[in-house]
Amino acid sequence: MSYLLIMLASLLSCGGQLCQKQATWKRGRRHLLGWLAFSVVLLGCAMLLWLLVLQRVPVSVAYPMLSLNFIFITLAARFIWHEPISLRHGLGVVLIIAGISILGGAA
């Protein structure tokens, strides 16, 4: 259950970051404010959920799991905005996955 909460907190945090990126795509105050407001809501929910995670999981295990954000953002940027993933960046993502797997197995 704790790992599910970590995953959800990470996804909410990433959603907030992606909304900020989307806010920069079109001009117009209404567009900007709408995406930024949604970003604040998602990031606020992520923070509240993160506090719940910290009650259940040692911070030395929980915090490195936020590296999931790098994976989620990389994949979302690729599929939403068609941003390229270089070999070096892809290798970094693979190493992050390996590290999270090792940490997850140790907890």
Contents of the next structure:
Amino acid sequence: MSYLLIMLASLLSCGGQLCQKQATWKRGRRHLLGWLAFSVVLLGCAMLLWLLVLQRVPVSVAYPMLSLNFIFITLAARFIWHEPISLRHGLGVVLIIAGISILGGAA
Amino acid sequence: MGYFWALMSVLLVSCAQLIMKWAMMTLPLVNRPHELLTAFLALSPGAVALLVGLFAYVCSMGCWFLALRRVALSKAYPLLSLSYVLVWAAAIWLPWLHEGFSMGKLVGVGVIFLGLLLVCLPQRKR
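Starting from the form predicted on its own above, please write out the structure of the form predicted in complex with the partner chain.
Starting with the chain above, the whole complex follows.
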């Protein structure tokens, strides 16, 4: 349950970052402010969930798990914006997943 | 100067996490909303700590913005991975959080750190 919350918090904060990227994508004040506002809402929700996580999980376990962000961002860059992912970057993502699994197992 | 702001941002975000952790440990559990609200309205130490932690978090975002105006994102990014190791070490070392050390956790954090470096370090052009 707690790990699910961490994943959800990470997904929401990624969503917030993607909105910021989307905000810079097109010109126009309305476009910019709309996406920025949405980004703030998502980041706010992510923070509330995160505070909930902190009540349940040691921060020395939960915080390193937030590196999930890098995995979600990589996936988004690959599949939404079709950015190329280098071999080294892919290897890094695999290591992050392995590290999170080890950490979860040890906690 | 850009690296200074990036480093400040990393330190602030790490402190913010540790302060927020202490605050959430001190405050009543979220599934007791009434007690939580009372603690907030009375400005209990936990509530004040939470506000300080959130403020530190916002400041770290400000520092990150200042850093990015001076250094390329690809050069500042690897520094961020430091914060994961910093928070892990501080949570174990600080007496008021006293989280347990275990070899498994050390290996997990180490592997995550390596992965982050692979993702974040700027690619050398051949």
